[in-house]
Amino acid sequence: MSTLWTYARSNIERTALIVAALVILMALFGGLLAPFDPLKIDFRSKILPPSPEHWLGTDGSGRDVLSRLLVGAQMTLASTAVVLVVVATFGCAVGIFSALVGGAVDNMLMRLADVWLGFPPLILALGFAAALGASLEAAIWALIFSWWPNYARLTRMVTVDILSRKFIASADALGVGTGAKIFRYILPNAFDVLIVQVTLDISAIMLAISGLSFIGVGAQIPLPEWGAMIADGRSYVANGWWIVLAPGLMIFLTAFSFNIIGDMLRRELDPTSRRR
């Protein structure tokens, strides 16, 4: 974190970078924080607005708005990260893997990755989602099947800018094996390039995700998932407002965030646009 707040330049990377880090203690605390439990009903309390008890209220059921919100966070980025991690290492596999073998396998892999981008991620995640059943693990899995390509065709890109560079052919010429070639060279060159990636992919993946839910063929009510959560609070919006403003409102500062690190990180690491 302090070598990010050195990349920050203005108050509204600041901003982000706070906003961003009490985001993800919320996720990682938010269980424990929740005064409430978030899925307990209680029709004699429901949409009751703020107050002293219950600070962002109730929603339709009774339940604590934001014992939701908290124990929300850690599901919504929970999911978020899952799907980041698989689709990460499944897609620098499939394209440090092109990189190295080349020709009709290179070839027949980036045309499948082409085919699969030639569709909104979005609309292929809703269909997966929709033959998976409607459960937050079908959104999951949805999301891993139609986001891979994109880190497949970025790291197959960035490898073979790397393979074409004088270390790497100093490399083959002392017999330094494939494995220890992509760890001690491929994976530390492209690291910065990634790292952007998947940073601006957080806020993409979260907000698929809360889309999902909201639809319906994601998270289901009554899991506290903050697009589930707007969801369950649509039919309520004329006499209960905070139902749905208080996971709508984090779901846009969370992405905004982690939106504007992402390109202060693009900035800072990226060798095209790196202030000199």
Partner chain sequence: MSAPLVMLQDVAKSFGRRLLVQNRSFTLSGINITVNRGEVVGILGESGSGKSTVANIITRLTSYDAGSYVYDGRDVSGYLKSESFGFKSKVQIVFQDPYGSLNPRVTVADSIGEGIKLHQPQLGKTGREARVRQLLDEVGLPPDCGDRYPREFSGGQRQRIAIARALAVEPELLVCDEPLSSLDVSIQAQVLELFVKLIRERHLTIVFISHDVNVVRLICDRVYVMHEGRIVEEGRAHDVLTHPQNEYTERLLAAVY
Contents of the next structure:
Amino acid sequence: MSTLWTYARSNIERTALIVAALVILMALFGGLLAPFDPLKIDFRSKILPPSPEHWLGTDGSGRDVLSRLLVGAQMTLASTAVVLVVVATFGCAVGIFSALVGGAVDNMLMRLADVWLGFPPLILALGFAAALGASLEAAIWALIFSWWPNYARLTRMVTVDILSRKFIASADALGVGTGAKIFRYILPNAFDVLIVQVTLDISAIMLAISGLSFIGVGAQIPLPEWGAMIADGRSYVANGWWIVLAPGLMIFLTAFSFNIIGDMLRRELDPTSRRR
Amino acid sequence: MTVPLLELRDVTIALRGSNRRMVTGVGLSVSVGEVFGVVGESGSGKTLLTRTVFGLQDDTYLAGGTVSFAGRTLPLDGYMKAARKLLGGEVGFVPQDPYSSLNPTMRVGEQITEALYLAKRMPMNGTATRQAAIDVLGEVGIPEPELAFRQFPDQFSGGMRQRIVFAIALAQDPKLLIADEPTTALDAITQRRVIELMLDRCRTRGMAVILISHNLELLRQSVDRLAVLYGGQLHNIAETAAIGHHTIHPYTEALFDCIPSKGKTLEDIRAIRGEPAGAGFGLKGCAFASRCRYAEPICVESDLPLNSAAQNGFTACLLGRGAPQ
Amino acid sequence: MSAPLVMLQDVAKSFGRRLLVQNRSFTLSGINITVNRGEVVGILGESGSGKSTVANIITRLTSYDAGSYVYDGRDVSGYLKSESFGFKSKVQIVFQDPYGSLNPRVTVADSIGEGIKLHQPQLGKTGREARVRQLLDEVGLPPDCGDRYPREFSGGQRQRIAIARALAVEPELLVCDEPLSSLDVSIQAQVLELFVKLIRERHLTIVFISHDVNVVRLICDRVYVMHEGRIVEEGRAHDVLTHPQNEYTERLLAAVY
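What I would like now is the form predicted in complex with its partner chain, since the data block earlier showed the form predicted on its own; can you produce it?
Following is the full complex, with the preceding chain placed first.
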């Protein structure tokens, strides 16, 4: 963490790091801090503006927006994390395999990835929603399903580059096994490029999950997922702007922060943008 | 005494931004028609010095001293602009890499006629310009210059490309040619051919040459005098004939002793211990002192003398080794 | 006299021209090379002569299309899997570029110790560490620098580390592919001195691949001169490099400064 802080060169980057850290803390402990039950409906106190009791007001069903936001952080970020972990692991495995095997298999896998990327995630998500029923799980599956080729292609490209370096020939001359080659040579050297991509994808996937929830194929409305919260608040924009603004701002700030951090990491870690 | 073509006095070069001094106190002069060498290891400042003096380096600037060309002193204010004005007319430049220094989308002939137009205002499409370009291609030893005129750079080998780069410089008929490691990327046989041809043509035309190289033996056999740079300091200016025969500057001697040149046996080769000092560290004392076999306490404590007098030989050695006879 | 360590007979290899890639098609043919135990054999040639491909064939990093390669009396094409692995502890290689030949993510000690771990697992952790320190000392580096990373070392020091890594498995044959070419002049002489010391003390058999006529003349017993994928001349290094018989060798020598 302290290394990340030393990378920051401007106040925007420092702010982004602080916001990201706060959002992660929110996702970890938000549920404990929530002053109200995020799902408890109370029509007597609906659409209350921000006040000392309800800091961010209440929504159309009288639920406390702050509590929903805090609990929703976990839902949104955890879904993002699940998608990323699965996608990055599977994509990396395919990419490294493809690069190591090479030849026709490599060609076939990469063409498959190209074709795969042609499917718009939105259509896939609609398909999954139709098959599994619209739910957060369906959105997660749809994103996993459509996102892995990005990582397969990136990892394959990085691996091919690493394999051409002389230390791989030196490892071959020593008889280093494939497993050790992957874990001691390829992955550590690919790490910088991958971590940049993962950071940039945090915001992309978060936006995608929220977006899918917003159009109704992801998390369903009573759930405090941020996208679903916006969808829920749509009808109250005129007399309850805070219901939409709070989750909207959170999505924007989080996505923006991770994007800035991703760009910062790219600048600091990516070998192509760095002098030796 | 005639006016030297190029004269540097106490030239100091610093990095933009940090103002760190990379090259300090260099004084040397190159006379009209002289073939002059600059030798140094990586980090010695040899490339930085010449590139900055001729306004080719963006991240450094001339922080002190004076540079005169053909009797005119270039102003310190707006130095880079003034220095660049010399290029492409009075000063020609042959860079290291023959593969990236030619425009791959322009025919060889066009690149030469463009140079002729820029330097001499010859019309781009005139028959005379065309003939002049073909002549200069022939002069640098390109077979079938008429054909080469119509070809693209990637149809030539590395050696031929470097001849083309040389032809472009030659076309402008400069008074001074700067060649920065012009043959490092080439094979031994091609390297020797290109160097010999280049120096021969320059000598014939009475052009002065500054040949920059890390290869002391190449320079020893090719140039008349050379400057030895180490750690951003000027250490020695020597007649090449003296190297290997007389007592010379300790670093020049050490450099000469570690090259396995023709006729040497394994016992003749003496490595210099330690690592080369990078440019920017030679601010106080002799940068070579830590690796020098003659070093004494004074070498670390005193500042190096400057080559202020316009003399032929110069040693910066604080022990006075290698002083011109 | 025992059987030669390396015997390449009529080895050939061709690289096809790949579609749309500017890559001159290239062939290696009629390569006959013999290396006896304890010899330092030079392979001299300019870039593109095929000398690095020969290095890779000798270390079995590259396959060949025709001919035979007999190592220590046994044709390598008939190697069993265990023999192939054993071969890797007998033949090691040092590359030209000291910046690319070490894994930047692994400490120097781990890099050097990797081969020991693979080929002499019985040494254990303490035995390995002791060997690494001794190797570092042998190549002229401080024995306690093992926990640092390659980027903290200069080019010359990295080349010493690469040499230590290759020596760690106690090879019989060390193939050096232009080990001095990317180093500064004063560092070249240092690493050359190290090679001379290793040749004298370890009685290593070395295949020294270089474009530098003078270095080959100084440290090699015999030399093969390569040009455009063929061997054009061979013989005692001193004889060939002072009185060449081949027209190409003659031109090469005349060009050397």
